[in-house]
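The data below hold one chain only, encoded as structure tokens and taken in the form predicted alone.
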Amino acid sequence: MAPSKKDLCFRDLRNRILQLDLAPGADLDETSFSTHYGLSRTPLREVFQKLAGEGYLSIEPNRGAVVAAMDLYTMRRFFQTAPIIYAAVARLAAEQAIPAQIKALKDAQTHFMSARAASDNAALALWNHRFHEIIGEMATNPYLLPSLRRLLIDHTRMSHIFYRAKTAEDSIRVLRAAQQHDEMIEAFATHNAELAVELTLDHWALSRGEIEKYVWPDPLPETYMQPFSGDSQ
């Protein structure tokens, strides 16, 4: 059956989101994006929702739909709430794992490293967003979830940095967290949760500097940064 416009236009506007291709906090206009895909405002609206639903938008009162903001308050908790969700969902996820989404797993692995293999950074982040969301729902955890989903969101949108290999060094970290992604599918396809969660921490660790640059804008230049030396006339 195919897909109706409403489930394209979550499906667009949530890759959207994830690609920054739309900014944190940006507004969304009912009118133009009703006209750009075709939906009239009602269905348009039910999209909406289902996105704030997710932790995609909010919805604000006399402002309408805004895409999540990713604020000094939201990445604090964050970097606070990520490697205590992850290192959670892992171990859960090892000791529950089914040979059906290992499979999945695998699937989601190979399709990261043909994004990588092209050079294609926006697939890359989707991959591994779709990666760690396999992981999740392994974990079959009501709760935890949720929670994980959301941190994905922003996860997501800061690993843009990441993938964006400019140096030999960039290009070995990319490297290495593929390389994290086959142990980490190893360690739960064996139930070896006290491997799951180390491998899960050190994957965190692996990419949390480079996340941490989103936050934290390169320095001026040097020339910038000089007393002001001219005359003050």
Given for the second form:
Number of protein chains: 2
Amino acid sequence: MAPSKKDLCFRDLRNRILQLDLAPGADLDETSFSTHYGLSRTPLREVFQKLAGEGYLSIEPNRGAVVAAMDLYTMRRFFQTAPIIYAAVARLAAEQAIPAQIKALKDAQTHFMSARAASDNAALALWNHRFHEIIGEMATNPYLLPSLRRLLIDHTRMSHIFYRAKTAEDSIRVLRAAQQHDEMIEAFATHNAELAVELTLDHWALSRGEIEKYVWPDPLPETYMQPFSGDSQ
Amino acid sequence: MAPSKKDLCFRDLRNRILQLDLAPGADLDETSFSTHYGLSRTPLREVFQKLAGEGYLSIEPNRGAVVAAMDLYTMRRFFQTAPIIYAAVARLAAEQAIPAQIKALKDAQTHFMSARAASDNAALALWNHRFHEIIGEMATNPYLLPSLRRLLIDHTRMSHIFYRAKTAEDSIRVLRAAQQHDEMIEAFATHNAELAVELTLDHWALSRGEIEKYVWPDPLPETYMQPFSGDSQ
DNA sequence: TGTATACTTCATGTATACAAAATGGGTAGT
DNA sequence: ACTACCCATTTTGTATACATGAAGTATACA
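Shown: the form predicted alone; wanted: the form predicted in complex with another copy of the chain:
Every chain and every other molecule in the complex is listed next, the one we just looked at coming first.
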């Protein structure tokens, strides 16, 4: 029942991709990774195939595996698609939720809070990921789940950037997200589908705002601009 | 540039699954399939992994690959999810469509019509599948595409049953579907998103009706019931 | 100097041999 | 007759050797 070396390899690679430790577009050498994880190339290639199947990697014939790209084009689609799928999944999850899943959700939330307390931003992003993955599992919809999983991959990779809360304002946003998680758990537990959808969209709006804040930050104060102005060059 | 043995194997297995030649739940022996396709087990296993990644198979560790199941539970989800995804994809496809894709769509439709003329029901189902897959590609949304692909797998597997048009009524339905395809092509070509969505939902309604007709057929005439009535047993 | 081409090198793809796990059948015990 | 357990057989999993194909480098030629 202990997880095999192959499973460990799979999970580690997945986490490293989610944490941007393996950057989008990075190409993965079979030989070096196989020696690193103590596997031969055959099972390692199978791990790559599985990761590719879930959208973490893409494999080009005769050219090996590369971490799934995150270009501007993809991000446009992300913002367009995420709220639709998140809302649809939330509705189903609220309708379907069983006690064991609510418990799993609470556990994930506990870990999320611990990571927040410890300012462990990598764990924070990963437990947030897990939290939303469980919601996907609650929906028990084999057609929507692969879409949700792909959205979560990119969502986590983006959020990883701003979960390194630096300012007090960032820290408040994370707290707000945590509160929303608790409210969502309650909505799922009481099978309140309408509320679950509403909270999910609120949660999305917060996260989207964080990302936008990162991409289009407030302009720097005038004084900071001084060194770059002038007529050098 | 010629397709490799591995590609041929992949495509053949995919088609066989879509045509129910490989039944849902059937388990696939690695050795026999590898000899059948003239591959060794290593590349065959990679084909299996890829098929599993796209939802055609599921692989259980130490227990091999089985064709994706189609139970009642899954079908319920299918009817629940298909119209949402189909509509969303149709909208995006209409917005995004480029001439080359419209041409690909017309080609698929030509093949569809040929299959209809030849009463080649296997080809009919497969070209219908391809037609809708192209629409998915037109949407160029990497998040929705995996959901759409999974829906199409099961949709094609179901439709395969009733594309063996027996009655004149069946034949008229197929003709109607073909007409809808033409109307949809026009809507995509003119970037008419609203119309594309409307036509897509009509198309879905027709298909859904066909499936329901198959699952809940008209009751047999009274006279047919006679042999089964009575007090035997 | 620029370009084309052959060669070297390295990474990916495939086959095969071996290891480990699961299945099925038979036997012993209750 | 039923159940539990062990062994034989089959099937899946892993390692390694070899084949194939891509990328980069050096050399010859224009």
